[in-house]
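Shown here is one chain on its own, the form predicted alone, set out as structure tokens.
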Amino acid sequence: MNEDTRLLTDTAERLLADHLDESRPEDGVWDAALWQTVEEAGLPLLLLPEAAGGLGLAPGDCWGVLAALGKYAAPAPIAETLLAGRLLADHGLMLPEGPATVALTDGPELTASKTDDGWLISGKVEAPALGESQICVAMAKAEGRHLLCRIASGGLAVAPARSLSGDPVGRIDLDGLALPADAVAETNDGEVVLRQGAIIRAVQMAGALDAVLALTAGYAQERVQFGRPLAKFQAIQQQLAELAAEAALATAAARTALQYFDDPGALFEVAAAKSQAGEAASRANAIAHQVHGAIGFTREYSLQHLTRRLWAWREQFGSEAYWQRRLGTLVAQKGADGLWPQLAVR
């Protein structure tokens, strides 16, 4: 991490900590104040090229900020706006001002049909903070062609819902929605939204896992039982060591995947990162709540902000089961003699 990225990370952590320590909205409530704070700091524009009005950072340089969004369980679509801007810019489409979001799917794409002056889009879309965002980026398919679509959410009938974390999620049912030609771009990478979204979530989950580890280790040092801190008991020490190992594995896999952010051929790295993050979240959440006991489940204590988001994020942009199937297929295609070269070269 160079001096510039360290300064950027420190700024993001300070902004998030100051805001969320003072005020955290109730579940499902749009945190407009948090969005305004991070927007004024330029955080949603980090991945946007300079020519498009952003800061033009490489994905690897955004590790600290993305991990901080997970560490502080930020209840706003900051990561989604980062991703939406990069996706649109890479395909020659403009990003309007304000929050943006990205469709969550590992299933069927939207369908599209060409008209004289644009496209008609049909299908179902689910995305974080869809009702609060200006646009949603989603993939569509038209006669074997893959299309990246910029869907203006204003004026659409958005059905509000909540994810497992309590954060707002919106759903829309499109039936021949007309999009102008400058809101759609053809792409040769039909999985770009899924793949890059999975990387972003893996990094956020790594940040959240580090926070869960720090919170749990700190609590074990402070909580006294039978005259000794919990951390002095061998069983607790073993649990903390396992939690630390899970967090370290998720971080290593996510860091590797982030380096391949723009590589369509990096499905192996993406599958490993997202599936590892999901597995780590499952085990880490169990350990953290076992060590904390009842207090870990209370609304007044910060652990549940992290663990609930880890549960939600593990399902978004492909669950670990989905990516494990993809990983298994990739390994099987290489054959017995192909696995080690793939691991060693990458």
Given for the second form:
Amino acid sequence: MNEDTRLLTDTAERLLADHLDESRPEDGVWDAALWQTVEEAGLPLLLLPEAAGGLGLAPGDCWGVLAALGKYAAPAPIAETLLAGRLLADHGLMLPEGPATVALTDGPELTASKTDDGWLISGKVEAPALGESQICVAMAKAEGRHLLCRIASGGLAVAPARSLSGDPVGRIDLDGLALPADAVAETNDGEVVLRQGAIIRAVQMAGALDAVLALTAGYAQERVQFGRPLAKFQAIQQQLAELAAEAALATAAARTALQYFDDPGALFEVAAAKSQAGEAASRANAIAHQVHGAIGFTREYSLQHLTRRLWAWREQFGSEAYWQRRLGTLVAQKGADGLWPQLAVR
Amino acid sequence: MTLLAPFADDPVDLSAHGPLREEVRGFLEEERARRGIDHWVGSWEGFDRSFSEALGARGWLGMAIPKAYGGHAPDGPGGVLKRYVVLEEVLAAGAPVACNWISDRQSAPLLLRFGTEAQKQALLPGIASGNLCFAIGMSEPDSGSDLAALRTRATKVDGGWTINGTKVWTTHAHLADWMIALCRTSPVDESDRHAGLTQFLIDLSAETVRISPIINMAGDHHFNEVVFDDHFVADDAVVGDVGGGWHQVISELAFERSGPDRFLSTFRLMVEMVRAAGPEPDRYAAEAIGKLTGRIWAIRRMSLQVAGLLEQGQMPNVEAALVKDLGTTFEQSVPEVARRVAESEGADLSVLFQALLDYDILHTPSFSLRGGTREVLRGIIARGLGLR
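Please supply the coordinates for the form predicted together with its partner chain, as a counterpart to the form predicted alone shown previously.
Every component of the complex follows; first up is the chain already shown.
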């Protein structure tokens, strides 16, 4: 990490920490003040190339900010806007201002058919904060071709729902929605949304796990039972050590995957990082709640901001089972003797 | 948390060492063919002095030992990572490295750091060439995890020390040339139990050192009991400082805990499991293979980050404990997963698969014991978290 990215990370951390105190709105209430703050600080532009008005940072340099979005459990589609902007810029499409989102996918894509002056898009879209966003980026398929689509979702009738975290997730069922030609770009990389979405989520999850570890270790040192802090009990120490190991594992995996953010061939890294983030989240959440006892189970205490998001994020852009199946299939196809060369490629 | 910071640093990337990796792979193929061995089983339990000498002849031992002592350490940085490439290739192939393992991994760095000039000149060239084998002299009948409770005693006499006591679980003492033994040199001070311990070089061929086998539950002879019966060593057998043994032992363990040997012990079984499942595994087998693959990939990434810290000359004890805790747990899970994959649709089980499965089931209990039990490691991590 160089001096610039350290400064950027510090700024983002301070801004999120200041805003996201105990009075934070939750349960899908749109936090206009938070959005305004992050927008003024330029966070949504972080991943954009210079030509598109961004800072032109390598994805790996954005680690600190992306992880901070998880660490502070930011209840706004900041990561989604970052990703949507990057996807549009990389495909030569224009990004409008305001919050944007990305379709959650690990399954069948939208279908598209050509018209005289654009495309007709059909199928189901599910995306974080879909109802609150101006646009949604999604992949569609037309006769074997992959299309990256910018859907102006602002005016559409979105069915509101909430994920496990309480964050809004919107759904729309498109039936021949007309998109102009300049809202669609053809690409050879049909999995770019899934892959990059999975990497961003894995990084956010690593950030959230870092915070879960700090919160839980801190609580164990404060809470006194049987005349001593919980942290002095070996049974608690052993669990916290395991939590630290899982958080470290998720961090190393996500950080490596972020390095290959732009590499369409990095399926192995993405599959491993997202599935390990999910595995780590499952174990870490269980330990964090066990160590916290009843207070961690309450709405008022801040652990749930993190653990509920980890549970929600592990499902998005491919669950553990999904990525493990893909990874296992990949390994099986290359054969037993290809396993080590794949693992040790870097 | 600062504890996680090294894992969020720029990823260590070994792709620059691709040519070295290819060279090692070619060497391993040749050695296997030359010895008429289809598959190696056991790796760092496998003792073969001629194989270790072949490694040494290629310059792949003593990669952290300076050239002045017969080693191959580069003048600039890069030595730790190059050594990592060699180690992981050798282990992934299951090659028999027991003869050189202890000496190259921990005895050489220990001697380099704390040994006298004469000790370095006498012993390091032999380690680098693969024909000097070292054993660890730590555990005793009444001191396992509680190492500071050890009772082997070295008493000062004219011109040297007389050693009396018993070491146990000493891997390959019956084949090794030297032991570095931790002994008590002054009475226990209850306010500082770690004081008064000293490391000694012991020539294992001496008559006053009695070595007898301890057969493990798989029926193998790796362990030994080593009894010192009024064994005399000269003053120049002291390694480092008299009374400073504890600090030296702790530094030895950092080298021991984060390397590829902590997650590759059951890798050959994992390979044969993939072969058994075939190119089109059923859903269960695909997920199981993907789960293990994702895990080992991520643990290797962690291990590489720790190697990066070692390369910078740091002593990442807590980070190393994190790697070993996850790595050994992973190694132990492989046979359990393999048993289930064996029953997946269309699995085709080879004789080798069954042999590796049996071998690994019988050996996995030791993985979370050797080099510090899981509970001890988690205690170290807890200390790193500021909990104790």
